[in-house]
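Let's start with one chain on its own, the form predicted on its own, as structure tokens.
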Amino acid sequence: MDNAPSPLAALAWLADAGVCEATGETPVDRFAAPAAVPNFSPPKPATRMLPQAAGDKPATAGTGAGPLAKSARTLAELKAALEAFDGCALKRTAQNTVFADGNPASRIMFIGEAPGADEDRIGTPFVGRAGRLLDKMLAAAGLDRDKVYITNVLNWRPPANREPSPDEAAACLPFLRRHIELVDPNLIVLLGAVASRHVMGVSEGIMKLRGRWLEYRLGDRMVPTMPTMHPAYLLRQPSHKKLAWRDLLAIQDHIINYRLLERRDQVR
């Protein structure tokens, strides 16, 4: 006699048990012999060191951004220096340079991916379905925008919201350096894996890397730098907001232990 339930009954089971979206394709037989379970490889240190030279690689002979990025004395010489730039082709394509938002004089720094539509049409970062998310996010930690301060890998959307490609991301990596450098944070996040893999050098995906303190070399010390989801891969993946949850407690114990919300004597 055969005991398999209906596909109705086991549909129905699955909206009982709470799934709310398919994760593949193509249907998987969960009955079927196991496959050979490959050779396991332990994971790396948490803590990297990263190679200067990774940011320092032009996207194309003559474009002049790592000595223009370099020439920039404050944040608003930055700005203008990305905005007389003409070496990243997603310049053409996009209605504004989006450069930072939040306060300079942070020593939180928030790094994401690339601007979106929202974000392109307005000139600032996180303005989106995913701004609010980190909103979201911010306040659960304690934090919010006048706290941190928030900027991107690339300063111009990509076309339909596409992964940069590497010659995009190398264009605009000597400034997001000297971004970083002008900023001089005591806490980085990353937010997703475009943004761990530029700015760390580390090619693993974000599930791997998430949760885990890593190291930036910045001049001759080492900055804490916390990797975690991306908000707008938290909306199409909500059941992950959990392990997002664990990231933000993490970062929240940071600051207090290192009392990074404390006034700086001056603005960098």
Second form
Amino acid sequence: MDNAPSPLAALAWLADAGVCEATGETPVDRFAAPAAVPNFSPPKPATRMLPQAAGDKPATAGTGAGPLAKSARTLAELKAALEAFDGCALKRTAQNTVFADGNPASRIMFIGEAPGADEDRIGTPFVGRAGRLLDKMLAAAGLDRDKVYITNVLNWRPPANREPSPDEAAACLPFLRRHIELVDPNLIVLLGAVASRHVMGVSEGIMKLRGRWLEYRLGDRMVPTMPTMHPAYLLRQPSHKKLAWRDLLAIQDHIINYRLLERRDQVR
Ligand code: URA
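Having seen the form predicted on its own, can you show the form predicted in complex with uracil (URA)?
Shown next: the complete complex, the earlier chain at its head.
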């Protein structure tokens, strides 16, 4: 006698467990041990070489951001350098410099756009409504703020949450690039089109970029980088959450396959 549950019973079991979306055509056993981890070859990113560093030179010339950011040897020094930096007009209207949250020993770095009102008031990224959704997105990938490191392209809130101008973003970019160097991640998740544009130098919309592996050049290595939808966008477009969930599953697979939850001893 075959003891396997009928497909209908299996579906009913999933529905009881709260599953309400089909996200792919092929079934995936997510409880199976990752196959052949030691020989796992990196995902072949559907990547072009991107003009990642091309955007940050002209507009930062004269602000002193580049040398100041480069001179920081630790995250604490970088934060102090940002707090001493006056080359970004947004700082004048902001209450706080919003630096980072999460675990600096993590190998997984999330990069958002810019602080909103709650973040500006408290001085920590992603603590408002979008932040609460980000926490749920992290949980969907088996993560939390102790397992990842979180920052933004901009460290100061743009008035009325408007999109940062190219000059404002360019003034902060040397700090972000140094931030990435100091955290030295093995995986970067870009939240939204603005982060993707400024970090990777791409111009496509997020619906085109999301779910595709890109590569961020960090010294002599390339860091797998996944753009996905910004939680604030998902609050406005909840029907796109299923796409974000797919991205998060790909991110989770990558984390498992590369053992990215193993912490480093050395934190800069
Ligand atoms: N949106 C962002 O991109 N970053 C924050 O810190 C908060 C909202």
